[in-house]
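The data below hold one chain only, encoded as structure tokens and taken in the form predicted on its own.
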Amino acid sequence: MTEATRIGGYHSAHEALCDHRLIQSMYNECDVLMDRVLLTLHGEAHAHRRAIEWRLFRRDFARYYEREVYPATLAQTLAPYLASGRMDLPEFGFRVNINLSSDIAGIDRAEDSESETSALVAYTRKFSEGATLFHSTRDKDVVREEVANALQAFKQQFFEPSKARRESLLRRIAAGELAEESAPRDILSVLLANRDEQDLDDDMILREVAFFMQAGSHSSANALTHCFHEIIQWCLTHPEDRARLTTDDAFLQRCVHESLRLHPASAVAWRTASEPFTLADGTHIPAGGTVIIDLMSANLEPELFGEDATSFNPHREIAHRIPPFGLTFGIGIHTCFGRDIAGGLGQTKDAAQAPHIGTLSNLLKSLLAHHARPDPEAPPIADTATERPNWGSYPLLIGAPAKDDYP
């Protein structure tokens, strides 16, 4: 077996991520979920699929969702936690983001009930285990079987009714009974409308929808917990910044971007060479050779992010034209669709248009406004089911704090 080639440093990693000769190879362990989904496609097949799905993610959608849809979703999800005075942050992150994921993926919630949300969370957690099987510490065959069972249950309970409604709408649009604008703006509708052109069968569409469900909720729930932890730790030694967190949206977004830089969903990206070639430094990569792109080293490069690059510092100065979150969202053909929705677009040159700070910043702003704080009687626990450094549990108290309690 040929030894893998490791690529580190921001510019080298950036170049490798944009190199079309390197094929995504980290997410192929669970074909029952990931076979021929957007993330595992390459070449023309990837370009065609991405082209039809990318239309959904124009920047006006990010602003519309933050302004019109997300506030109600957040208020509804947060209410029972406020009533109880407690929450587990990863679980809350999953529940609040499951609605966003469902909207984008095209999954209807007919009852709009807590039990539906719980079912979707359970299914999506299992899909996430399949998508990240590469890093799982569990028996992988057992996980594959569990993912297959969850996918079939999800198909019956949610996918089939959602598909039937959209197929009916698309038939009426084709017959001229409805305007094209009547089609829902989601992944399922796009795939159904282009199924013949893209050669998509029902199982392929099911996998793509399930993949988008997990992609929109799993990483966001983990990122939310990391962000909260970093902010809390920062304020212990920088109390002067506490008030800014709920009054200065730009500062809060800087905190989010800084945490995203330090906590990419995966520390590395794996690729396989589709043909032999030579790197700029003279290293030869054989056809079929494995390339490991070190995203963490890219995000921690002192020349770009400062000598304290390994530390959380929302006030840091970053090299010109380098994104504050580094390569956490990827770059090139596999750039994360959710970058603008989760991380935000920041300030705008149009004074009449409100800045879009992203769902992560909005979630944190609301949690901190409600005095969310670590539960001193229940310390956070790492997630031992994966090699990824995520939190399995992070208990919080929420509501009016006791005197001198944070924040």
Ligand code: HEM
The other form holds:
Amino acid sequence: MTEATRIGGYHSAHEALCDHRLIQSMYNECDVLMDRVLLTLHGEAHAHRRAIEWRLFRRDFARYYEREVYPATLAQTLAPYLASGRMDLPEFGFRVNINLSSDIAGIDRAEDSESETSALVAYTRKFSEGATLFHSTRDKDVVREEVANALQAFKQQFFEPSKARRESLLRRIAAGELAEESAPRDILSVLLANRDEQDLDDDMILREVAFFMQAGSHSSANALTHCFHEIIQWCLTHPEDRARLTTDDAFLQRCVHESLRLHPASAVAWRTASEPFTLADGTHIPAGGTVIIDLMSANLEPELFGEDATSFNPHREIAHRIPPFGLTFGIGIHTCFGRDIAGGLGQTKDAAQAPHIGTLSNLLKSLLAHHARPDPEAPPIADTATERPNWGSYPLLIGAPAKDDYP
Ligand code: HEM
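The structure above corresponds to the form predicted on its own; please provide the structure of the form predicted together with protoporphyrin IX containing FE.
So here's everything in the complex, that chain up top.
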């Protein structure tokens, strides 16, 4: 077997992620969920699927979602935690983002109840374990079986009713009884409307919807916890910045971007070469060879992010035209659909418009405004079910602090 080629540094990693001769190869371990979903497709099939789905993610969607939908979702999700005075941060992150995932994927919540949300969170967490099976430390066959069971239960409880409602709407639109604009703006509707043209069967549509459920929640929940941790650590040594976090949105967003740079969802992206070729830096890649793209080394490049690139510093100067979060949302062929929604767009040219700070900054703003702080009695615990350096549990106290439990 030929040895894998490792590609490090920002510019080479960027080039590799944009190269059509490199085929996605990190998400093939759990076919029951990931077979021919957007992230594992390649070539024309990927381009066609991406083109029809991308229409949903026009920039006005991120703005609309942040302004119109998110505040109510956040307030509703936060209420029981405020009442109890505590929360587990990764669990909260999943719970609050599950509504975003469901809206995007096209899953109706008929009851809008806490137990319904809990069921969706449980299914989606299992889908995430399937999607990231490559890095799992558990018995992979056991995880595959759990994912298959979760998928069937999700299908019955949520997918079938959501699909039936959309099929009925699409039939009425086709018959001229309803206007085109009555079609819901979500992945499930787009796939049903294009199923013949894209040659999609029911199982394929179910997998794509389940994939979007996890894509919209999993990385954001992990990113939220990393970012909270970084901010708390920063404030211990830079107390002068604490007040700014709740009053200066642009500064908070810089903290989020800085944390995203240091904590990509996966430190590496894997690809397989469809033909031999050579990168601009001289690295030769043989046909069929495995390529490991080192996103972490790209995000830590001192020439772009400074000599202290390995540490969290929201005041850092970043090289011109380099995104402050580095390659954390990928780039090129598989660029993340959720980049603007999660990370925000910042200030537009129109100074009269409020800056778009993204769901992560909005969540942190709200948590900090409610005095969220680490629970001194319950230290955070790393997630041991994955090789990815994530937090499994991060207990917080929330609400007016007692004098001595604020770090
Ligand atoms: C902090 C949050 C997030 C991070 C760090 C993140 C990261 C990534 C990365 C690195 C990729 C590319 C993987 C590769 O090239 O191998 C990706 C793809 C993707 N992400 Fe995200 N993501 C986040 C949030 C979201 C959200 C909120 C959505 C909402 C829908 C989303 C949807 C997707 C989709 C659909 C793809 C596949 C694109 C394709 O294959 O063409 N992500 N994400």
